[in-house]
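The chain below stands alone, shown as structure tokens; this is the form predicted on its own.
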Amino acid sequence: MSSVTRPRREADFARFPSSTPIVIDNGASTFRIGWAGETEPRAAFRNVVQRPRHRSTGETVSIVGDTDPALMKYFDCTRSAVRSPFDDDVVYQFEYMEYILDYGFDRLGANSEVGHPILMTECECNPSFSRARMAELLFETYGVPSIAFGIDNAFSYKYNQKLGNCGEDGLAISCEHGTCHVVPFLKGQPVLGACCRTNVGGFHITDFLRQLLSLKYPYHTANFTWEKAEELKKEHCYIALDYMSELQIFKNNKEEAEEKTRYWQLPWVPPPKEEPPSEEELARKAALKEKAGQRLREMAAAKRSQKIVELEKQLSYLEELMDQLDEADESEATAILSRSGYLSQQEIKSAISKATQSLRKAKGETNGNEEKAEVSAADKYPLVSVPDEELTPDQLKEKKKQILLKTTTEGKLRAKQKRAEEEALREKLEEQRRAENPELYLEELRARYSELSEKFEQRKRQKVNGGQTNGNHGSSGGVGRGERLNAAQKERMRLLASAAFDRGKGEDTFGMRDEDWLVYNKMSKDNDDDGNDDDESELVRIASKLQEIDPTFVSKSEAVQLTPEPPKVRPLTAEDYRIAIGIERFRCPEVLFQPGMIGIDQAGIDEMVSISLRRLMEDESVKQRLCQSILVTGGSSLFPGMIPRLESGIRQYRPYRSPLKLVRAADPIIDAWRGAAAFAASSKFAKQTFSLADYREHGENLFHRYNIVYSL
């Protein structure tokens, strides 16, 4: 974006007589003030205002108009949005309007009070109260002696009619900033009671663009501000003469289309090539890594250092308690077992063992066999072999969780064994049938496999399902509870039912026989899947044959794993930072005619003009008349087919073979400000103007039949 130039304040203020005008030409987006009788206005800047503040010194500021982002980068404006004193092209806040004021009448050379008349531009239609407190404003502040109020519109066909630009008797269409106007003119005077309106102008546009544009490079979303997209809207945005035939084209003609977009470049820095390290940076990284470890290796020996402390402080504990126990008669023995905790010699013997074990793997030593002896099942549980009548009751307690926990452990070891020799007689016989007939082996292994394979997926479906099955269950599907339990669960619950239904009727000798085992191992919830872990490994184990004998066979496990990794994310190109502009081009623009594409449910500007027709009471040959003479003004007039877009649109709307004839005016933007200009050098001009006493004598009453006349 081009540096922003701040206008410069003037130097011949005083040179100007009282009874001089001054012209200021209010518009929504840009603020013009000037002297009567000039071609150019003085000083022309946005309309707007921001109140940020200052980092160093903490002060809040007035910024009216453009702003510098060289100099902004000194304020906070987290705080503080850019506001504007216009809602649909009327006065709201006054407060941001007298900044405004306070900076033109500045940038003009008036120190103190203004002193001079005013031509004040406003929209068709203004509101009494905002004219009331508009004037009361210039008044009060800055000393005005009179005011005049004039439509833009109205001014600048005036000055077009001036240029024979226009007739007497025509319209004029202004598309304005936020709104768009259509005033009929009869007899070079305006008829308000037909004029037409619609909130949409070129802040739609811009805005429409910005969102338009976010969304499609959400990741640029930071370059797409407003002074950039108002940038773009000016140089790129054109209107269709026909906006459906227009997206045919970006839809199937490539090549057209591709003309007919434009790009725009982002800043792009290329990432630096990465280059192998040199061979003095391995060694500084190679001694850094030695060095890492090293602290790492002293903090390990310190913590060995410590724990072999307090393991020999333990076993010294422990021996000296086990030599007290030798020496003490049998009641000093139980007094001693209660305070150190232990509940007899056999656990403090069985201490002794595994803290001596600990100590020498603490200190690295091992074996001469590098075989590590299995504690005993004496040491492991030392009360089993103990008589009851030697127990205390917390001790006997103690020796049944022994039984019980034993009875497990050697029941478990015999089912393993067990298995073992079976899995060794199995493996004996595959390979004598395998010797046999290897191909009818193969065979056989892979309907094993196949077979085993459905019914593990059928597992994992009814697990994923709850048990859903096709038949009859309710118009939702579901099954009960019962349905959904398999048959060792059933059993843990009946066997739970009985054991919670026994307890009670007498001593719990649970655990006593060795065929309690058996009733544990249905009760225990780790036997449900003993059957489905049985099937896994058996699918494994002959998997694993298959790929023995043949190398061409793919488990279907390897098969899901073998899936393709998602692509890695590449690096972002000057590509990424080219932003194409092409369906957004007339796209844009296309809310003047459609404001529906926005959320307004308003008239098109073309629409409008067979609105403004209808409501003024004339025959048909003056509207004729007026059709022959329409001026198109505004800064959204200067969208390239702007004036055939609306040829086209408005013909729609008028009889076979009715005259038309549309003209842009000489210049848009300014031509507003000239017309009212030259209005307040008129001899006239005097007459149009109300001053401080007619105000404080009719108050807001004044503004309600205040119209001036239009000469010039």
The other form holds:
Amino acid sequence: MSSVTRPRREADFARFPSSTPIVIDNGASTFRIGWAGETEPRAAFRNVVQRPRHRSTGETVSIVGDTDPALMKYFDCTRSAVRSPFDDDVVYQFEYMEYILDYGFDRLGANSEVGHPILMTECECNPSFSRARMAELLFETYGVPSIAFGIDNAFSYKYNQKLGNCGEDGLAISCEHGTCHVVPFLKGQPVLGACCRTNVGGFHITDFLRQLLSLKYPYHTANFTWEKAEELKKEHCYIALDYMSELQIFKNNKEEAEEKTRYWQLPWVPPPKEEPPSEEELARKAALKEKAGQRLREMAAAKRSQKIVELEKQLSYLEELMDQLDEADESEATAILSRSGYLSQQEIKSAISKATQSLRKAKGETNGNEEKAEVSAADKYPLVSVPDEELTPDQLKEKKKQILLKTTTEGKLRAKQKRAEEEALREKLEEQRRAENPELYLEELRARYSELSEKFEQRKRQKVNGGQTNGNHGSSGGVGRGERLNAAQKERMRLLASAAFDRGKGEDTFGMRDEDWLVYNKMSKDNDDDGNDDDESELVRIASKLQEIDPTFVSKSEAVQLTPEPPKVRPLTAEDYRIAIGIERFRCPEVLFQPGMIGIDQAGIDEMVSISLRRLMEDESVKQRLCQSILVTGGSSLFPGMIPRLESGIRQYRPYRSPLKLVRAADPIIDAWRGAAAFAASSKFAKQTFSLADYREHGENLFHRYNIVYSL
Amino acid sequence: MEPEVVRAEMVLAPTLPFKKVQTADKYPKGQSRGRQWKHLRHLLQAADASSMPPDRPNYLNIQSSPSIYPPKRYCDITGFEAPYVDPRTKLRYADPEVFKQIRMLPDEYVQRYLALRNAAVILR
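Structure of the form predicted in complex with the partner chain, please, following the form predicted on its own?
Complete assembly follows, chain above in first position.
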């Protein structure tokens, strides 16, 4: 991680007379502030704000610009993201703008009111509401006497014109953080009507790179921060002269592609190799386990004996109570009963029997269970044997219920017995057949197995194809477009649709009558599965049989895998920790030329030149003059290979062999500020500003016609 | 405040000498300001309605038009040229190996690849 430098606080604010303008280059990526007439801005920092919470004091603080990650541990950044006041290239969030201006003026050394005129840069055709709010902010909060707004690309062009890189008539192609602009200049003034803007810039390139890498290497998503992606972009990305042929190189030619690929090795510590435990280790571990097991067993035994003791105590108490009741007479009996908490003698008796049963169980005796079964049979159906006449109506109902229960349980028992008998018979027959002719038997078995497994797989495939979308959705009840429904689902849909619409026109009154719900009875509930069950069980049985007797048998399910498995989880090796940036090197900056790659439906920068020239509506000689002094500026134009590619791109739109000259700005990043500083230092600057009085007088309408004159 | 934080001068001071109105007074604590700031789209729409002669260049006028060339189709996973589209996921792919990989991708990754191209399905 590169070291982050934060600007120092300047100390010479008071030295400048109040007529010296302060020059601010308010860019979407960096904010630069300095004095007019100088060559370097005093302070430059990233144009972002974050507002985390300080952990120890709990207050929310504002931090402007890049931060040292080591110091960020004192702050809680969970609810504060890094925010920018810009959207594309227009300022719309003035709260953050205020924090940034605070910091900017603070770094410049302001300690009393900012009483200097300000020259601030903006984008082409900045909307008037943005200008108005900026003016309001500067006038009201900072006490600035007068302001001027200028276009940053125009300042850059004028500065380079003075240096001789471009002429009075020319074209400026500027690739910035959030946008790209093409501005034609005629007689030194930008022609705003012929300007052209595409909403792709350095930000989109970095974002594209970051997302591509994190999709390709999902384990390392945390490493691909935005700042790291920017670093990678600045260091490794280039623009291919011919995109399609570069793609072909990477696709076909392995060595050349290897040369062009860059690798980033993340720190990786191989996991410590585990040695197979030695004999002593094993013995020791076994002994420990034995001891632990024994301890557990002792504890269980102790608990059991404790439980037995308790139960015996309770039993004896209850029996005592019974004796007392027997001996005592009426009134005493009720007193004893109320004291003990039982309501009647019956209850006490049942409690005693329960206690004895649990006691027996705890002691591990089994004859209690059998007795219980018999007892329960007689208990459960006590009324069955009693003839009808002796019972009350309630008891009659009870008796009917009990008869039903009894018959069903008996029926179940009988069915189980019959099945067991059938099994035994079948087994015997099979053994006989096998004994007679082992070969034939084996053949038959194998044939039957393959037949069944075919049927099974086919059914499974049908179900899978009919009910699955993209392999990972859990519900099978939902129906999407374009999927084959199996017969049951089709039937269900048909019934529901007809039930809903057969009513009559108008509202849907399904469900108002009880009979409506019977529709659900008509639907088959996954009748596939019932049919499957028998086949499935037979399949399993045959498989197990085959495994026993046939040495060459391999179960179908092990051999074939229908659906490919998702990428297996295997231990990560050093390979996985090496991030390869091959094709992304030139794929990401290509977005400037083909914004369609990230879904933005606008023209790329080479086509923007032709659009701009067309909007100019001048004749050919003027266009030729313009194309002979094209300036390439802006931070995102620093990719290697930008100029040759632009040239070949623009040549496609110009007449054959017309002259074309592209020059890169002297310093594409700071030239805008330098141009603005030179402009502010000139004597004519004061006439171009507007003051608080003007603003109060005209309001926002002032900005509809406000444009400064750049030629000096 | 920890000494190193103070030394690094990271944090903005709550009151600054050159300001007529301090931030804390302008944006009192406790009020959620998240929804006060309208997005640029809405502001531009509002500005459109107000008086602005259409012949003068304004922010929306100078936007570049869609490209006259049809967009080239690139593979979503590898970046090569992609003549094929997977009908189930709508991802573009270059050759059969990539297709196998696409079919094994979990749904989340499919949507992220589509989002790179601004083609993801957004359910609101």
